[in-house]
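Here's a solo chain for you in structure tokens, the form predicted on its own.
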Amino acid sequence: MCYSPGVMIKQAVIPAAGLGTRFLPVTKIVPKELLPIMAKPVLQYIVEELVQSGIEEIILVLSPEKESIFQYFSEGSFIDQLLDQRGHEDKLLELRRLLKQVTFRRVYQHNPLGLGHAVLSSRREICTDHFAVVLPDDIIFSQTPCMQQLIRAFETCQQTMVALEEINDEHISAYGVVKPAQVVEVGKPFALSQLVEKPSKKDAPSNLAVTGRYILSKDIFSHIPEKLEKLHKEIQLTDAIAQLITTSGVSGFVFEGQRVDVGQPIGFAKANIMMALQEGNDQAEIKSFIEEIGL
């Protein structure tokens, strides 16, 4: 699907060729993308949150042992049929009204070389002068979808943007940090004069630090190069953004909601246990169980 010339952001690519070491041995056989907070995969709620931004594709960039991704995000497997036979098509339905509002394509990263590298894999793919990026790694818990704050934002700016959030001295170096240009105000976006990978606490121009939401330009894809200068290195995404800063310029936006980190064991517990405080039926039996063992 192509789109005419100056429509806004519906297009979304979300990186998940990763190999999730953090996560083995499970992740030897379900990629950590489907595994589940609550009844539901970490990925249907990064989707879940797309659709209600607006977004209308996505393009999964995968590698060919995570197939099972895409299968997930289609209809008619023979799981399916088998759970309408059975009568419990019910358990479905969610997910089934989801798929009719968002199309999925995907690409193959065969070797994970970095978010850049990913990145890169769906050129061909991206038809419109500005495209989502999405981390499935971070859920973020808000009032608005984040996604749908940063198009807002976009439509005032009209210029590549990434998401920002207050990172604590001590956290600084696991993240890109950006110099803002002029005043950040939360909730409006603001010019970046600087960003840099992994700063030491010294060395870092603010503590706002780039988080997984992205508007980029599709100038991005000249930035990143295809191939390594040097072995054991990555591409990075945030080197090309830097590129950007100073060519046609970046905007950043810290965005209202509570991101957590469910790439790793410690930050996918927590998610679990905030996705059940909010969740109706479960609420009062999650907060007795805390209860309970003296929390």
Ligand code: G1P
Given for the second form:
Amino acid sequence: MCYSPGVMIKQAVIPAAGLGTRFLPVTKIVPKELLPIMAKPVLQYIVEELVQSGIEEIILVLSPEKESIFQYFSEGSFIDQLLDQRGHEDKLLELRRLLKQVTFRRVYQHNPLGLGHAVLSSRREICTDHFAVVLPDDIIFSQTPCMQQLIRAFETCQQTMVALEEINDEHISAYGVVKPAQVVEVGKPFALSQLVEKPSKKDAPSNLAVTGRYILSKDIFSHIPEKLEKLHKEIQLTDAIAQLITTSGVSGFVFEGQRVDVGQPIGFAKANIMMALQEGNDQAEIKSFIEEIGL
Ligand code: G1P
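Same protein, different condition: the form predicted on its own was shown, now please give the form predicted together with this ligand.
Let us now look at the entire complex, which starts with that chain.
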């Protein structure tokens, strides 16, 4: 694959092999990444963010049962042809334009053993020194696409970087939490001295939690074990990043924007409302409906 010159981060990995248990029963048959926010699947918003950030190739980490995700981002299917014949091509225009700007590859994670394992599954497809990882559970509403903010920051320090957000004490134990080694400034990268996965409230080294956006050095692969180690429940990405902190250094970056966790139904409802209230959607109708029901 030949990438555009001058662009440093061209490949992005999207782990999407999980069972989506928080969305059962619908995820028995529909991957959560294809559930719609307005009329577009969650994953399309993520792909849009990546394309706007200059990503040219996306590696989807899938399970064989979630092949429909790859099909959604492929063209020329029977249904595509049928929709064209029946005059509905205008409704596919936006998606088709998007697909022209990015290439998709897929790898399989047959036995999901954790986020580190998902990233390791993409190893053979990575041919650049650094690559992005995006967790499709996090949609970020922002002026500048979140990944673009991260890539710009990366260009200034060129080391592994994690996107960070301030989280309340009561929720901190659901995240990877960092210890900054420098003064924290929003919109500027800073060095990290520690990263711990899901610490208790009292052990958390700060209130800055890792959000689902990363830029990783290819070196990460040598820090991810291929097999689940004794006493570990998952192969964590956090453990590998923590090792990079001590070897080559890792930066943190507090992004501008509002994150919505669409990996669970409440966040999903919030994202639908927020998207419906965006300009160009049916903003006025939604606003008057909210008034009508007395909210
Ligand atoms: C994963 C990571 C965690 C990170 C979180 C962001 O956790 O392991 O470090 O803070 O994503 O959403 P998960 O949500 O998969 O449990």
